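This document opens with one chain alone, in structure tokens, the form predicted on its own.
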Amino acid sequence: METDLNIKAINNTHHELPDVIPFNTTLADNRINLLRDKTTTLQVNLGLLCNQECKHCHLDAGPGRTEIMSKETIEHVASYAKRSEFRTIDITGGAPEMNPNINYLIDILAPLTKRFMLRSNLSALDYSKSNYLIDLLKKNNVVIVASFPSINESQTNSQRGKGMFNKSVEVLKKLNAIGYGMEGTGLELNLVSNPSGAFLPSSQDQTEIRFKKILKKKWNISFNNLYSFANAPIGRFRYWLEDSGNYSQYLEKLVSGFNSCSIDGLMCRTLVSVSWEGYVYDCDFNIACDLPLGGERIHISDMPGAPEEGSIIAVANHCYACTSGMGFT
């Protein structure tokens, strides 16, 4: 690829990971400019409130967090979606189900896109009020992207909290019962697996085959697709790495695993992410690092449309997590 090696990508040095080759240097060495393609996905972070405190969380989300998206900001998001015509709208958190305005958001955003996704930790769907929410998801044909780190109970509970594995299995069964993940229903249920320790994920294809076989055999659970992602060394996962003495070793794995072939499929090239406050970023990891789109805090109400094709993406060394091995797409 012919590039100008005087890369002007934006960095936030406060959040840089020490003692590694700067990500910009690696891009330059591989003659790569990481530029935005056509933006087709709007990702909306509804806040940091969550019923779990997973040790891999890059946002430090948990039950004690008070940052949530207001109804007014949701309305700004809807206005932005109308003037930008995104193919996909992707809702995340925290646990987005815990935002008191989640039903309102689904009602006004789902009609504005062909593909509407909700990222769930599964257990947050199991509150007493969740039957209405699950019915609303089904009514609007919302794609559920569910975190299910491992089919090993102890590994999942170690990462997400005691009893969370069994709770997740119960919710998956409930979703299957109403048609999610079942052939011919059109109700898509995808799982996300990530390592429970300081290592990179296994082959995504092989992991999906293994998950489908064991979940079906042991619990009669079905799902559509599985995505296998590396953990970003920021937020609570960074603290865990440091406390366990695995920080430097994990960074070395990420840097040595850099795969230039992953660049074309990176989600930040076609996605714009909105924080619970309404400010725009290139991805959810950049929200965690306060690394805003274009290097300045721009509110969604001031965005005339989707970010321009060819514009520079804000990067820092946590980007190695998305470009190591098979990448994070």
The other form holds:
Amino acid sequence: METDLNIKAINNTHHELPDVIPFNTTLADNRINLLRDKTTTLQVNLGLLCNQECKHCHLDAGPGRTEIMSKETIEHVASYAKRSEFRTIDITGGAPEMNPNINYLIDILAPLTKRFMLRSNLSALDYSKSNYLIDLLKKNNVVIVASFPSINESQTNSQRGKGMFNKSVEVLKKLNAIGYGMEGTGLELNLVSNPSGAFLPSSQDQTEIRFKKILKKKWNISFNNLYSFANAPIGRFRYWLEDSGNYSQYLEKLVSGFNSCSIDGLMCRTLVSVSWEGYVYDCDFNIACDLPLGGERIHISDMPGAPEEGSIIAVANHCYACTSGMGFT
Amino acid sequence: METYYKPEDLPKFEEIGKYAPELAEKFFDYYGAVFEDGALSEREKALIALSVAHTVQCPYCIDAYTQACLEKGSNLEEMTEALHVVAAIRGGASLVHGIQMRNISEKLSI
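Output the form predicted in complex with the partner chain next; the form predicted on its own has already been displayed.
Shown next: the complete complex, the earlier chain at its head.
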């Protein structure tokens, strides 16, 4: 099984450049056997439909995409969550808010876990112009993980679309007003910052301090934690890298920044990710590359429980994005 | 086209230690320590380095510290303002010598 996966990863030429050291080789050179730990998080990708068309999107999501998780698949996800008992359930997309079954999903999944998270681009939270979804999130104590790449308007808009910076600020204020990100409320609001180009992210700790200071000072906005992630060189971000002549240089940067200390904290070791069609993967990036968990597509309805501790993780060269510098947890 | 400055030479910086390894080691240890977080943050130090890079007009340093500034979370507005500080000091340095010019001229003139 391990050999098959390695060959599949190395031969996955659609996603690779031939002159880059394959990720598996780097693991072997560092005597690392990348295996799953106890799986504690179920990540659910509700589909590729999104109201934004961000240049760094690894899934090529956007308003023209029609692939979304059906109500039937959501029910399969709920059954899986019941029989596997995940500490965290993490909802992502596309924009999860654009799935017409989002409210139903929150109702049936939130009671099945201690920590229920929704990844939002912020503008989609306000897309319906109704407060129903935001109120539902608050009622279920859903942790909001919001994309907020930069405190600079032009950097944000160039990555996420015209007007998106001001829209994000407006929605953050709205979330603060109902208690999200405010001390003592228990309503957690976390931000995610991705670099707005072919360069690595800044230090998470330093960025959090700076964002907290500036967001408070300029817009009186508060949040709990900030995560700083590198962009994966796949999907729409790869197209941009290629069009702008940055692909080779960016990949070299990721490869040369390989940090073996990042391995222990990799999200793929403790997470199982379900695609909008209901198939299981080791992470959302592997969904984008169709690199399924265990090397072959398995539907969630056929999964007896969480993936076994010690089982192999499917890897390819995009994995360098999670192991470069401080890593991606 | 042949050029004195080649981008592929930048990563070879450390090879400068080939014929004077002990001095290079001292220099690179010092260099690394200078850019660590201290009373100034790594981001602030990268902005200073970018400014100095433009002052000494070193293409290698401009390349390296443009990337460093972006990776430390700076943006083009901040980086451009830093260059105006460079321009102000360089321009100011020329103009302030005008006092010396006036002093000499006034001493010589009736």
